[in-house]
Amino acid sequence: MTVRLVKCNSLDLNLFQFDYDLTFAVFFLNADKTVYARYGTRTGHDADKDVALEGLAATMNEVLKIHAAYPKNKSSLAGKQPKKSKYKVPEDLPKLRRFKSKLDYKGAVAKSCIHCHQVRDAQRFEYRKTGKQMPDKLLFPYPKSETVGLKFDKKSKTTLAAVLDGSPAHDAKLRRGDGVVSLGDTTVASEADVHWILHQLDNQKRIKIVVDRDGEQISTTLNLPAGWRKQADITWRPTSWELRRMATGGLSLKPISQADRKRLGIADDKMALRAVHVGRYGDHARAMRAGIRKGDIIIAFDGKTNLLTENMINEYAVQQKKPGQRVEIKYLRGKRERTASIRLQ
């Protein structure tokens, strides 16, 4: 049986756990709700570069093999199973309680729909209100495979198209053409399975990986360096807009060019982030109301000049600072230095 879900209203959060920033996600389930596999991956703004019909078909064929061996292989699927959720459905989350379980098809359909990304927005919003440091898993969810050096061929099940130099996968002597069989003792049938397993890791410093190389299964270990999860760029994620509201009052930031650094005399190890978007409405407009404009170059945030990316600023703001605290932002307009002050949310 195939079921298509086009909304998150009344979604079973104890079962359908996935990367909520995706535009397309597939679950393969047994009738007893055991998850055989997930499919659907996104590592940037262009979702099409990460998925393909050929890859989906390859995963589906693998799922048929998993199903044929079930339940004898149930232990090898344990790492794919969802975790107990604090809330049963999205409408139970405090920020989403205004929504109903069904869409208003006779009225405002879009406004009555809970979009996937709003689930994570609501989870972060709730955690932020506690005043506690936001955990890495919530801030940097579903780290892409490239974070550990694995680049998959999207037209295959789990075949490596490349192994990135200097990465944990490179150090583990993995090769282009290897097919990932399992990660951390869990059978994988897609890149999405890999992302799920990586997401579940907490403070582990290593994880076992088994690959098929020319018909021979080879077992090795990925040694994970400190901060590996934070290497993932999350600015493409729709949920980053809520982080921007919390951290910078609605700024989207990009590093300036080397030519502009040279022209302005800014060293490579100093912050220089251009405001490519400045929010104009509601709480997303706090930076604008403080005087910052599109095109301004941020050179210091709360006295810090070593936060070289938008990721690093957002991380600092929601892990080191609390809602309600004020931060000073120094920026250049032309060559003139200015200062703005915003209250974090």
Second form
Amino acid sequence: MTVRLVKCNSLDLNLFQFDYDLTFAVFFLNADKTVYARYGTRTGHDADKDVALEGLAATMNEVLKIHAAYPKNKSSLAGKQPKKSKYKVPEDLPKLRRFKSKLDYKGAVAKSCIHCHQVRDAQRFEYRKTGKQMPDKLLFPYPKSETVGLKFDKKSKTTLAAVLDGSPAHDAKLRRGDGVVSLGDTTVASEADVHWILHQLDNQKRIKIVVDRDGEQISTTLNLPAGWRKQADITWRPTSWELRRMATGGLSLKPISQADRKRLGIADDKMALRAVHVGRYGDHARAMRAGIRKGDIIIAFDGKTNLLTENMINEYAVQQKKPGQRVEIKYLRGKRERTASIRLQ
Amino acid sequence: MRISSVVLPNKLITLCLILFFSSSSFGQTRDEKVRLDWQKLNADGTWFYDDLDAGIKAAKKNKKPLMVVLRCIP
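Please give the other form, namely the form predicted together with the partner chain, since only the form predicted on its own has been shown so far.
Now the complete complex, all chains and molecules, led by this one.
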């Protein structure tokens, strides 16, 4: 049975928990709403780069096997089940209360739609509004499998196309061609299942992984280094747009080249981030109104010069600073140093 | 699309995948894309379109698994 949902309005948040930065996500369910598997992965700006028809077909075939074995296999699916949500549907979230439960097909239908990324935007907004430190899980959601060294063949169900050097997967002696069977005692039928399980981890330092190697099942452990979740780049995510509003008043930042560092005499361990986009409207324009322009190079944020990426600045701003606080931003225009002051949101 | 056997026929899978990977044509406004998606996919009987409850009911009745696709159109 196939269901197509094209909006998040009235979406059951106690069931449909997934990476809300996706534009294409699949849930395979039993009629009792037990989650068999998820499909749909995105790790960059190109929304379709990480999915393939062959991979989806492989997951679909696995789902049919899971369904045939259900409910005897229920315990192996426990780790895939959604958690209790504070809100039943997205329009219950304070930031989304203006939306209705149905789309306005007769009027401005696209504007009546709650887009998936708006769910996470609203969750972050709620946290930010309270002034509480934003949790890592909300700031760095659904870490891609490469953060633990697993690179999947997107045309397969869960076969490894590569194991990244120096990673937890490499240390666990996993190999290219291994098929991931389970992670943390939960069977996996797709890379999205792996992302779900990684997302749910809190402070665990290790997780069991079972792989199929030439028909033999091998059990080993991924040892997770401190801060592994934060290694994921989140700048591609649509939800980073709102994060930039909160953290820098609308700046999109990229590290400058080595040649530019050399030319400007900035050491490798010092901040040097070029403003590649500066928000121009509303609350996304606070940095612009403070004087920062596209092309300026940020060299200090709130006195910190060791925040080397946009991720690190955003993390610092929403975890260490509160809305309403002022921060000073030092930047270079040409070779001249300037200072701007913005009030955080 | 009814999932009815452990090994799905290739043609069936291909048709199904093309239908839900496609997010309408180029050169249309966002509103037009959303309406066209509804017109095309709601009418052909393949999908329970924006109706999870009906999908669950049918899955229960037919003892089949459910595939729920969340797709951003615009």
